[in-house]
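Have a look below at one chain only, the form predicted on its own, in structure tokens format.
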Amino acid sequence: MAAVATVTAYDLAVTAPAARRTRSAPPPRRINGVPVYEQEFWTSKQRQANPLHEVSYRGCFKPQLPAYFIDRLSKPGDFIYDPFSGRGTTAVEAALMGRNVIANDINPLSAILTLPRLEAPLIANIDVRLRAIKVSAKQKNDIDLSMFYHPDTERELLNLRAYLAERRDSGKEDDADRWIRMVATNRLTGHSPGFFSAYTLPPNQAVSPESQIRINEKTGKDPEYRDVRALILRKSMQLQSDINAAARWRLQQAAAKAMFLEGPAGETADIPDGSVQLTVTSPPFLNVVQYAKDNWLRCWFNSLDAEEIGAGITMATSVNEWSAVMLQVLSELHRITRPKGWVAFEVGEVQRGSVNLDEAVVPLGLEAGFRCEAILINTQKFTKTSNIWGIGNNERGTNSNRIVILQKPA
């Protein structure tokens, strides 16, 4: 593999598994003079993702995507950045690969779900802390959650919520507390006995109370009791099942230097000029995902205002509106990127494939000062996730990643 500074778009294509099998990349077509490579660059089986990534979040990409670019466009110790961090897929994968991490998301849930997985406290410490938390005291809830939780489960959750709030507000919160908060937030609702709630779908968001009542009526089941502490410990062991001593050291080294920001992606003054080697990100698409609505229960558990958070998240309704915001983001990325550094800007097909946002990103990247080296379109086979949503293969961009590859000139 060529040195990072001399990697070309062709290198990115021919080092993909499909291209290696044929010893050459397919001849590229071009969009506005930019070469387009379309094939299966990574699969769910290629470099099986670490279980540490298995935290549900609406609108996230697979770990194989950032891994592909981190491996080819950076080296250990480089800073990897994601301005729309979400559940922290880029940050966690970068840390596992020995890189340093900068993450930004206007939604504070992002840091809640990401930082604890970099700190990765020992399971024994998590177990001791869970045992020390008293969960049986009577608690009065401020909202009706009876359609989601058995009364005893709800009481345990309320006690856990109160404990975590007190630890945070008193400045006593530590890595074990943050880990427990992260796992509990992830287990609030789902489709199996591994979640705290009655049966519901999907597992990466909470439906409305009214919708959950209808689900309960359809299944004919009331919420069953779930042991909150036992489920947190079980999920903790699953998340850390492939974390050996070396991986834990890499994660904790990244945690010590990590920067987590909570603000607009186009306004990141805390990130120094020319400090980032590689950005791998996926911005909000066109009015597709209602982040505040989807995360209302997670926000409640963490004492966050879902409506206030939602008001700050880009939910553009037109390509022109979306492009105006993305130009500001790309201009800021140009400022913080090293000379010869890279940006992998992933967007999906929206409106059933009638709008390809990658074609909108190319001129925006050029206007921001980057060179546009290529568009990579990763096509994937049908997945269980898309089936959950009732979406066929490659409809609405669910299984197709369109990544605009930008480089900052020397």
Ligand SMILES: C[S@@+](CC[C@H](N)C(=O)[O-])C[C@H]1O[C@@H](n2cnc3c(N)ncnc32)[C@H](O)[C@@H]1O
Second form
Amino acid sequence: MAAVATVTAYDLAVTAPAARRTRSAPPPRRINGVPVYEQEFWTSKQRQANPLHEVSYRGCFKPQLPAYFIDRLSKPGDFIYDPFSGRGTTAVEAALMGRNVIANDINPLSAILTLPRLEAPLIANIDVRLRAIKVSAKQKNDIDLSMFYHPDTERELLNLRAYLAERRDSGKEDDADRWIRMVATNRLTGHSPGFFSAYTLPPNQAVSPESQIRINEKTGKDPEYRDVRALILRKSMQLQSDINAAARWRLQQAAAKAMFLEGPAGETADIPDGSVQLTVTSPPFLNVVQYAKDNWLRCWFNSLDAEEIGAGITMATSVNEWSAVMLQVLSELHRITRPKGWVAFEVGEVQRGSVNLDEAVVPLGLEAGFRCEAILINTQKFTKTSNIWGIGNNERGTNSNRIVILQKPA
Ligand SMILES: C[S@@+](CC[C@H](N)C(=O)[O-])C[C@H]1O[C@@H](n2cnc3c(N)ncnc32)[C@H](O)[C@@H]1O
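For the form predicted in complex with the named molecule instead of the form predicted on its own, what are the coordinates?
Everything in the complex follows now, all chains and molecules, and the chain you saw is the first one.
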């Protein structure tokens, strides 16, 4: 690997295994003068992702994406940032790779899903805590969730929700509580008996009660009983199945110094000037994903107001509107990035493939004060997820990752 200080965007492109085979290829095409490198820079097989990432979230990217840039553009101890952190893919990967972490997302669910995985309490401690939580008391629900849960599962969930709220509100919440909250939030709905709910799809968003009633009618099944504590323990073991003592130590080191913010990505005054070596991020692509609506059940479990959160989420209806928000974000990234530090800004195609957002990002990056070094387009082979959804490669907007590489001048 090239030394961080001297790495160039060209190095970035040619250190990819596929590129090594094509060094003699013709010079790359250019968009607005910026070279575009297009190939399969990373594959799922090339570097198996740690199971600790396996927390679903709408619009998340694969851990291989941040890993690629963290490996090449930073060194251990550097601060890695994601202003649109989502489930925390960049943060968790950075921590696993011995880097420090700053994460921001306007949706508080983001920190709920990320911080506990940096703290990574021992399975034995999670087990002891789970056993101590009483889940059988009668509880009255304020909303009808009978289409999602068996009555006994719902009672266990309501007790767990009340316990977690009490611990948080009384200031007694600890790493074991936060871990349990994270896993429970992740297990609320899904398509297998590993989730608390009746069969539902897709796994990373809650459909409306009306849609769930229709799914139940179609499958001809009422929700079956699920043992909430047993499923949390099982998922905890799976998430930590590749966390050895060294990895836990790295994660916990990062947790001790980590900064989690919950505000607009363009307004992050708490992050000091020139403190970040590398940002790896993916903003909302216009209004393609309904983050607030899709997360309504997760918000309910965590006593969060989905509508209030939704009001702050960027849901631009035009590229111009989107660009105005992104210019503010990129200007803020310029302030917090170290001289010679980097930003890898991942976007996609929108409006049925007629608009490539990377082309919109290039002038915004320049206006914010960065040099625009390259656009990397990671073209992906057929994936299992797209297969499930009947989507062939490149038929929909997000089958390729389009990453604009920006560097802050010295
Ligand atoms: C594409 S997702 C990021 C997913 C992330 N890369 C991951 O792997 O999970 C975009 C995220 O941006 C957040 N978001 C939307 N508008 C925002 C804003 N104005 N400021 C900060 N976060 C915002 C959403 O809540 C969502 O989590």
